[in-house]
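A single chain, nothing else alongside it, follows as structure tokens in the form predicted alone.
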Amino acid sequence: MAKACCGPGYASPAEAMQAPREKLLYTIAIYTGTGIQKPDYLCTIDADPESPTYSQVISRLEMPGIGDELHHMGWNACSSCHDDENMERKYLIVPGVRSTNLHIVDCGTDPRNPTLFKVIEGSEIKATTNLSAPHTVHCLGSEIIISMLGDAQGNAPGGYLHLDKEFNIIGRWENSMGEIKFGYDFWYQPRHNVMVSSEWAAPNTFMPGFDLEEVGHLKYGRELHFWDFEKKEPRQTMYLGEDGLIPLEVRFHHNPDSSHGFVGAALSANIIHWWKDTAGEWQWEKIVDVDNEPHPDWPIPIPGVISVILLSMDDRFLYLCNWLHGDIRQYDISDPHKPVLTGQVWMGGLLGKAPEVNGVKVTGGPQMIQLSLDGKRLFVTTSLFSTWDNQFYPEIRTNGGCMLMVNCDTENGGMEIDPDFVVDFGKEPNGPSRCHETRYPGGDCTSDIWI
């Protein structure tokens, strides 16, 4: 029985689906790597269709320095502390991957105009924990865990930074990294005493750009790690091999009793499904395989590069983006062993199927997505990482990124791009910028974990 209380988030995924519609979006926008010497910033976008400023940036919070490379971000609190009335979903932790600075942004005092509350300097983090390159931010009750992709010198495997609710550095979260070679994303399911983590590469490898030869030299990940969550140490590693080249975003079912989860392997363009069998052992299988596509200007067929996945709050649909191909897909995963493709739309990409959408030339491909709690609206942005953008989509320097909204049919499956919503980051006041991850004030489909 769900507890009735007044902490942040929701008592259950079903309750989250009944939450009010999101009216504001917080989205990362970067100038790092664009040639424009301006700070990266957090922009607030009006998502209320009844508002006169609908589909527009209504405020911009610049970071104090230049060159942070803002990337992912996360809340100080989520449904994991729903029963703690002293906690509030008020602050976004906005890390700079390159600077290792953590920007604590107050989104609660005035949600339409976030302000900078505090900065945890990257130099302090490196000095006290020997960690750098912050990526995924998750709240755990009243505390915060952040995956750090490198040591202070940018070498793998990095580790996990642990902050208390006042944003003080506790130290490293993990007791051991075991034999883990690389870090990236993570998600946990406390009722199974498990955390799963994935692998990108050392910061010194991925920051300059992508070199295919380095995959062959084993400088990019191909393993998935299952942790003993209470002991804070890895327990089992799954070698995914050629089916799991560069496994990035990991997602458990939102249902806290479920052991099913998924990871998108970017370079091999596969979806890997894992679960706990009746004997209590973890198993995995490949359930989606996106074919490479020939291209006249490429010496090899182009891989899809699955840059992101997420699950709807009812665990029925899985969404993925093929950043190089240019399509967003919706799969019905009611049977997680047998996904069914139910929707597909195109924006940008190298295959030329949708070069212009809603009057905006889309440079880049669908890269980051965020789904509304009711599962009906999917917000999509186009930038992956500055140096990779410049390599695969060089025109993004002058055209900037964009955000679109996809309407999702939650009854029958299906997707279509909304004709009335577009944010063109090529027209920002300081010049073309690029957009990455998005959050909503009331929580979203990649923030909240139930314990």
Contents of the next structure:
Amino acid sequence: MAKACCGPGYASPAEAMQAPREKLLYTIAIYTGTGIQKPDYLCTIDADPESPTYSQVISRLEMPGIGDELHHMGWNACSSCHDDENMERKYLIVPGVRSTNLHIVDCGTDPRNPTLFKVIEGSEIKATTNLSAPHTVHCLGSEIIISMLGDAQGNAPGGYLHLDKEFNIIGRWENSMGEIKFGYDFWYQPRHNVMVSSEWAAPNTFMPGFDLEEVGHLKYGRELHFWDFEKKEPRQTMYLGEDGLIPLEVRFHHNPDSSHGFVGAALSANIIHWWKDTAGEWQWEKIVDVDNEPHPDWPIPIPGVISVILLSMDDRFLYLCNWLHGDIRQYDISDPHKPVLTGQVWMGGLLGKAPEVNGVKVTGGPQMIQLSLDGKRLFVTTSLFSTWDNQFYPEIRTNGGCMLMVNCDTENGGMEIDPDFVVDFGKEPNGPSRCHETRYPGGDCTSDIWI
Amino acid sequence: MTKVTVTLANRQGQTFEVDPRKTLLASLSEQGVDLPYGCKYGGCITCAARLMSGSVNQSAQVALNNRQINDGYIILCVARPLSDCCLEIGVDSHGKLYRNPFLDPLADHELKADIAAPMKENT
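Okay, that's the form predicted alone, but what's the structure of the form predicted together with the partner chain?
Once more the chain from above appears, this time first in line as the rest of the complex follows.
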């Protein structure tokens, strides 16, 4: 039955998979922490193989000031307001983790040349909500919530900033943070009245860089929180312990009826799966455990450091990146309790398996990924966070980051790095920059939620 | 109000007269020095510089561990000079600021102040 409405996004995940192929990519690039005194910027990249500028940056939108550390970003609208014909997926909300500034970027008026529409100053956010360090942006019907990892002084746990659709600050979204110690990513699944949030650390802990000893001093997260989404308060906490050190990206199945979801525990290098059992209780289990790998120069084996995961729109494949090892893995999670490894590719990393790809020296490892709606093209960037890059991959200061594309076999499983696509951020006009999260004008596999 | 003199060792020894009530980031930026910065609340090390001589009050900083402090690093967005100072600024002063945490772990007394063990006395 055809839908009569014409709001943003798609009526269902299945409809999203039939959308036209993405022809533009929006990717963040940073100079914060690099020694180049230029603002971070949003790149528009040509992803149309028929275009003469395919695989090139075709426009750059600089932020007004330096030092934002752009990181993650999100759309003003997604499939959660598909029924609302007054909404449009037009603006990217692009936060600066360090500055707390929120940049509202108009990508709709001229998709090839986004422009800055509005800036919500970090000083205003801190003054009105006592929050700082914005991270994940999700639209919420017609409104927007953003996980904020610290209070105005950078202490945990922070909270959630609530914006209206005109980008005015409403205030704090949550009614209570309960006993939550840290914030990071979140995803909601309204048909189960649940939101799940994960834990990185206080901004004052992770922004200066990673001290391993601070994990033992409980300065980093190891818990997962299940919220009563309507009451806007945490209801249940899962203590993941050593299996779940630094749980980062949270992904529910796109199927809005499903209760299954996943989180990547970065330092433990595990995938944690949760679901609601037949008695209505939330359960969790570890389903992937990436072995630490020996290295001749390291006193202890290197952990994978799973910096990101995502699910294909049909919820069949889970992708993860081991930022320190240098591999991307594809698992068939048709049975979410029993993942099957179906593909693996290498780029960069500390194990030396693929120091150069498509003629570019890869500095860093596979980090942020974004999958096309049809599940066939995975775009990958290599920088994690300026201070952490500087610790683990110091050559990135002179080499910059890069973006590659991985072709994914959605029939039989399997992955291959595309030989014709590479964007070398070491050759940017103002000097080597570092690329991070990517989004597509028509939505992608980490932006859209169905209510 | 008595001003103090800040010398930038890695900027051809340029000198600046600054108000000791203001942060070094604010004073130097106002006088045209192009400095990196991030959070402006002392919680990230984007604006770190090295204090070669002199002294500062940076009691508001929470980003540096004790090893970085012992190596002379200061956080310009919260540090106020207590005397004439000589600084190395910018990323070219950050050589000892970043270390691989697995290859080069911190001793208990080198952690951040809130979790560091007391330094053992050398007698």
